[in-house]
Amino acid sequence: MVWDRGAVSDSFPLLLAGLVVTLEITVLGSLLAYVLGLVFALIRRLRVPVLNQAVYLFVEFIRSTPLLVQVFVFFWVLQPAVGLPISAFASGVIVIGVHYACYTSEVYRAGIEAIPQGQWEAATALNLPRTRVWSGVILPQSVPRVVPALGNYTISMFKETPLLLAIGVQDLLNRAKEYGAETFSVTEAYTMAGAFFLVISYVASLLVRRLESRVGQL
């Protein structure tokens, strides 16, 4: 088999636009793990009733099911049932968020349990309202140590993005699957793919390397 420096600068310009579209689910799908996370988070510490115990049933069961079975599920079963027309790139979009959120969920919890009970009891000796306690007190503290894991999970998330091709997302791998199939040139085109995958995932992983030395010094 010969290498082909043709198809290589030929499949670049298509690759691109799948590149970007990967990058787009990536950085929605983290907006929504890290606000609907939180949410979950603050639901289970603040054990609101009912609520609590359904959102602790919801996380297990994502976190006990595989992606690609979540994402079948939401797009052939999920959205035909409520008649929703959602299209395959917003489907990824949600079943990537709401998976990673099931996660992130817990990042937060423990960066929430890990802020000392004397700030607990400050507050409470401040009489401080419910609301100005978490904004003002516990969040700014808790967040930013959890910063670098959920950075982690973003880098996961960019990785996992290729399961969305089993929906017909326009993703990196789904780009370079369809010029395979048009100019037999395969292994060009995934070998491509896989160096703009590994080549971002590591310079994510340096970023977030750095990142997580800033919050050990704080």
Given for the second form:
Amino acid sequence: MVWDRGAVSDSFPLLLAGLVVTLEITVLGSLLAYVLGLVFALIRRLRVPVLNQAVYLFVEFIRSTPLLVQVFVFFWVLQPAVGLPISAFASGVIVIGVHYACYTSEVYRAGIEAIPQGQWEAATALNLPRTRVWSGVILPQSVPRVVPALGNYTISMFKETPLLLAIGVQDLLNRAKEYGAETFSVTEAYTMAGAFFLVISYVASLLVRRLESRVGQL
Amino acid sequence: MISFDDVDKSWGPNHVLKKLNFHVKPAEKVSIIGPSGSGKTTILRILMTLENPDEGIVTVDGDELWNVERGRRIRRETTQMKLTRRKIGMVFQQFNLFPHLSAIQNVMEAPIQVLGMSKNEAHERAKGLLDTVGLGEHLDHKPPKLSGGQQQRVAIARAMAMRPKVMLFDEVTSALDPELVGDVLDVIRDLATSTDMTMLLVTHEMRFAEEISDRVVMFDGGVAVEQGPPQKIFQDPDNERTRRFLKAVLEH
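Okay, that was the form predicted alone. Show me the form predicted in complex with its partner chain next.
Following is the full complex, with the preceding chain placed first.
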């Protein structure tokens, strides 16, 4: 096995383009997971009729099936059936975002339950309207506490984006594969892809740890 | 101002209020004393609608707060209840300030959100109230930066900002270090003498209760075993249980 330095610099622009796609999916998917997860958590907590049961079943379904199966079902079954032309990229964002929303909703639930009963009672004693209790008292206290846990899910998501190669998303791994197939420099391409993942995940997890210690002081 | 008619409440096998009939006149200051678990706090919590009675009628300032028939479904958060509840303020044993808001924001929150007051007006009023309770220097401090006594005084200002007709004090000094109790009691004493608010205090501060109350109610086993003017209750109680309870607490 020979390490070809030329291939490293040669493949760099292509891999970088792939990395950008991977990061885009991670960021957009995370935003979707953060927002939708909160919506799921609130629907469950407020016991919104019908939606509550629907979310429960949906979350159970998502958590009990592999992400890759969900990607295929969405891209090859649901999307053509509905007839909306959704790109592989957008499909990836949606499937990953919704998948992780089922996990972040649990994070939010725990964050909300951690708020002491006395906070609810003080809000009642002041006659604050329900919506204000949520927006002004409960969520501003629970959301900052769950940020590190959300960050950890974003890191997992980042590491799972290569799955989307299966529907042709031009992510980092797909670009490495492409470069390897064209130049036979498989070793360099895959090693570099791995190194990109390693560096970014590691730095991100350091950041999350710092956040955790800050939240510990809240 | 406050009336409990045949109010019953149980926690499992624990019968905390037994057909309670209890009435408080406007501007009256009433202290409720008694051993723990005797249902004292439950009276305040039912008034604040934090608990529901199992049975009975509770009215405040002529408006119905609870009207519960045993076995019937209990209706919570009715419009009538919300309106009546506005007349009541409560201060808790554990302060329950909003820790993410500064002292002044804690006091401004409800006037803005519930009374629809402008920010400026709410700020002015909150500042005035915090001055009164001796926290004029700490307007922008968040609760975790304040001592327990300071937090409790912010909590009193927060409840006062809604100008309640009835104020409930639920063992407000029990969670405080002894040296911080005095400042909080001073604030409550000022309120008792300078306002015509109806005040209901559950307390273990017997000397304070004797000093500021118009009436003291001794609670035990879910019933008011004895009530009367503070001098009578503390100096010469008729009831044996009252005598034993006071002996036990005053010896310490």
